[in-house]
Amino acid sequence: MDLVTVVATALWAMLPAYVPNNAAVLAGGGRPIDGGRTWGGRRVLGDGKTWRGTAAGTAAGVALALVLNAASGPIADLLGVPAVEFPLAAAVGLALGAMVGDIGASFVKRRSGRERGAPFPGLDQLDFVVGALALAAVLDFEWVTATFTAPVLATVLVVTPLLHVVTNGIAYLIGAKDEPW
C-alpha cells in the first residue's frame, strides 16, 4: 500500500470514531451518566457524559458509516483509492467505542484530580481511538484486522493527535469550545 493509500484508509476507516464526541456535544445535556454519584469524594464522570450525548453521538458514527458505504465507490474512483466499507458491526464499535474510550478518559481524569475540561495530554487525544478500535475488534474481529494493518494503524495513531490539537483550536478559536484542548 502506498503512502497516499495508507493516510487515507486510515482517515477514511476512522470517521466514524472521530464523529461521535463531537455530535455528542451537539447533542448536549441531559441525564449524566454517573447520575451525580462520587467516589473518593470526586464525581465519578461529570456533568459532561451523558445518556443522551453517549446516544446522540453512536448514532452519529453508525449513520456516518452508512453514508460513507454509499459514497465509497464514486469516492474510490474520485480519489484513485480504494475505500473501506463498513459492516454494521465495525459501525457500531467504531461509534459506541469512541464514546466509550472517552467516558473511560473522563473517569481516568476525575481518579487523578483534574476536573472537567482539564487538560490530560496523551490521553485526551487517543482514548477514543483506543475505545473505537477495542470495541470494533470485539464486534468484527476480521474487519478491524484487515482494515487496520500496521501502517494504517501507526498513521491513525501519528495522525489523530495532531488533528485532535487542530480541530480543537479551531473550536476554540470560533468560540465553540471554552479551552483549546
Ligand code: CTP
The other form holds:
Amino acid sequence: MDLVTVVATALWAMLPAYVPNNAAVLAGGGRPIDGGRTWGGRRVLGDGKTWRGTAAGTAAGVALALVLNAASGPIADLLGVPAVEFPLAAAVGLALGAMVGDIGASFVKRRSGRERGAPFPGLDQLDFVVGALALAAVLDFEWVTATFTAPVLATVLVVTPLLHVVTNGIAYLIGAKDEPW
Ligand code: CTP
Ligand code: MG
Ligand code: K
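Okay, that is the form predicted alone; can I get the form predicted in complex with the ligand now?
Next comes the full complex, and the chain you just saw is listed first.
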C-alpha cells in the first residue's frame, strides 16, 4: 500500500467517527445521560454528556457514512486509491462507538476529580478513536481488520490527535465550544 492510499483510507474510514463529537457539540443540551446522579460525591458523567447530543452525534456519523458510500467510487477513482465502503454495522459501530468512547472518558475524568470541561491530554484526543474502533470491531470484525491494516491504524493514531486539536480550536474560536479541547 502506498502512502497516498494509507492516508486516504485512514481519513475516509474514520470520518463517521470524527463527525459525531462535533455534531454533539452543536446539538447537545437537555437531559444529561446520568440524570444528575453522583457516585463518590461526583457526577457519574456530568452535564456535558446528554441524550440529545449522543443521539444526534450517532445519527450524524451514520448519515455521513451513507453519503460517503454514495460518493466513494468516483472520489477513489479520482485519487487512484481503492474505495472504502461502510457496511451499516461498521457505520453504526464507528459513530456510536465514538460517542461511547467520549462518554467513557467523561466517566474517567469525573472519577479522577476533573470537572466538566477540564482537559485530559491524550484521553481527550483518542477516547473516541478507541471507542469507535472497538465497537466497529464488535459489530463487523472483518471490515475493521480488512480496513485498518497496521499502517492505516498507525496513521489514524498520529493524525487524529492533530485533527482533533485543530477542529476543536476552530469550534472554540467561532464560539461553538466553551473550551478549545
Ligand atoms: N455533548 C453532548 N452529548 C455528548 C457529548 C457532547 O450533549 N454525548 C455536548 C455538550 O453540550 C458538551 C459539548 O458537546 O458540553 C462538548 O463536548 P465535550 O467537550 O465532550 O464535553 P464537556 O462539556 O467538555 O464535558 P466533559 O468534561 O465531560 O468532556
Ligand atoms: Mg470538553
Ligand atoms: K470530550
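Given the structure is predicted, the values throughout are model-derived calculations rather than measurements. Residue numbers count along the first chain shown, from 1. Definition used throughout: the rigid core is the maximal C-alpha set that superposes within 1.5 Å between two forms.
The Cα position of Leu173 differs by 2 Å or more between these two forms after fitting on the rigid core.
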